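Below you'll find only one chain, the form predicted alone, shown as structure tokens.
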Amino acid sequence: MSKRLNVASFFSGCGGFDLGFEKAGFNIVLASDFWEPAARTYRRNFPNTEFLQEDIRNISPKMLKDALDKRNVKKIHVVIGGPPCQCFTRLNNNNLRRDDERNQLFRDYIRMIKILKPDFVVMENVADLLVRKDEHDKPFRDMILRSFNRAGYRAKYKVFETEKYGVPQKRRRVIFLATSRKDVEITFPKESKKISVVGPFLKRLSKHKNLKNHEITINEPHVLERIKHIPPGGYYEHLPDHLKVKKMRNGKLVTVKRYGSYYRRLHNEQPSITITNNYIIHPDEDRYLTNREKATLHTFPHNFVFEGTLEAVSQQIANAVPPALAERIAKHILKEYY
């Protein structure tokens, strides 16, 4: 490759998507996000990227031009981003109303594409998007494909199982890949036969001292007692009955059931459950994972520093595209199309 190809990023968050493309050799020239903690994290780790801390609905063509002129950038080759996914997850019960603004932010993502006219577009979201419909029973999947088409882009999508792409985590994400080029067939990187697991990734942290974002949560005695009774790979349902939550229902004391991630302990020889803002128990120690450990299982390098409160950092990690997955996609684009 005679020159580095330029990337513009939207809904950038702390920069997981961007980091993967940067590691593959792309030049991240422009990024944007509205959330202050993520913006501070991004600026710290990508000092050479022009960053717009702005609601995407307010970003104008002039703002984009001025930002790119500051970096003397004439051409954007690839646009990447993941419009908010909370409205599409199966945990959401808002019936995907049109008045939920998050359902429609992908339209502003398409608007950025019309302005910048990249060769390729990569869009990430939760896999549940593929089966979700609006209140008129129209699949969001089809609306997105039509929106790409109207903008002059052919698009295909694929559901990625991240543990097959170098990420030690069971995380299902749909990737839309779109192009304005007529001379190429849209394809996706092949999955690995090797499944990435927790143990080797957490072990890497033992080689480093004074790590940032590595604060350990001190638990109440009753929480610690429960944690001690969870076996590797187990969760709340594996607790002895006397440690499970009890409630009165219809005059009877009954044991409360919990979902599968509640009091979940990881297993060194298995992928992690999906990293969210919830607590997850360390596979070997009787405590919850630190944010640095979560970031490691998300494939962020140990020197990537997050800004904000403990909760804000945890949410940034949960929201991010795993850099290892992004790098695989970026390398595929370079190999196949450039």
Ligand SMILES: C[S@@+](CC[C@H](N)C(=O)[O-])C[C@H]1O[C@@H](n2cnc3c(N)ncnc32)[C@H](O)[C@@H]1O
Given for the second form:
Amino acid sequence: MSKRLNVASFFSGCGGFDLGFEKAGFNIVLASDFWEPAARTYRRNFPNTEFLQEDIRNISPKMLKDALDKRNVKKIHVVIGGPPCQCFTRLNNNNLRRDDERNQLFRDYIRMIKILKPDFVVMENVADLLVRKDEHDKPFRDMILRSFNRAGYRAKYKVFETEKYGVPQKRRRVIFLATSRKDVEITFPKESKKISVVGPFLKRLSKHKNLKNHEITINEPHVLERIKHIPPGGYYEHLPDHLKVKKMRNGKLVTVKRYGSYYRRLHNEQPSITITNNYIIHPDEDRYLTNREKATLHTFPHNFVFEGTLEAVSQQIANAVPPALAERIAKHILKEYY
Ligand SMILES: C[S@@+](CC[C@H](N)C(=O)[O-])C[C@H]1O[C@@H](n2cnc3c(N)ncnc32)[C@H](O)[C@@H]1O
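Same protein, different state: after the form predicted alone, show the form predicted in complex with the named molecule.
Once more the chain from above appears, this time first in line as the rest of the complex follows.
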């Protein structure tokens, strides 16, 4: 490879996907998202990238051209992005609205691709997308593959288990890789034999002083009491009965059951559960993880600073593609195709 290759990113959020591509050696020339806190985080950490804070549905060919002209960019080699996934996740199963218009945002992603004409497109989403159907009972997966085809791209997909790609976290994500090049076979990076686990990542973090986004939440006494009773790797079910939530049912006080991430304490020798914006308990201390610790388990470096309220920062981290996974994919593209 003789020159740095250019990337444009959409639905960029705080830039997890982008950071992995940057670390692999790509030049991130253009990024975009309409969410203010994510835009501020992005601009702070990628000062050389042209950032469009816009609803993707409003981005016109002229806006893209002007942004690229500003940086004197003639060609985009790779487009990356993760259209929002709220409507596809299992968590939303009960109130899943198949005609939710957010399901259509990937069509705008394809529109960007038709304008920019990159060699490769990488699209990330929750693995459940593969089993979701639209209001006419058509699988989204087929619709996406067909949309790529109609735009002149061949596409393949693979489900990644992130703990096998350098991320100390169990997270299932589907990656679509598409290309307009006729001379290549679409392949994906291979998984490592070694699974990444929590302990070494948090240990490395503890060597740094004055960390940003590292505010500790002070808990109510009854919450602290529960936290103290959860063993490493355990969750709510491991509490003694008198500390579990009680509810009146048919005139009787009953113990409430909860799902596996509720009051979950991490285990140093295992990967973390999927990082969402829920509370997760520190493996060794009787408190919840800070946003900085969550970011670390997502493989963000300690000096990547997030902007916004505690809640907004937590959401940006939960939304992100873990940079270490993105880097593996980016390096694979460089090695195999350029
Ligand atoms: C799953 S997150 C992407 C995270 C990102 N790939 C990363 O690695 O950090 C989806 C992003 O899409 C943005 N988004 C949702 N609807 C949008 C729209 N209509 N236009 C632009 N951005 C949108 C959200 O604000 C959110 O940051």
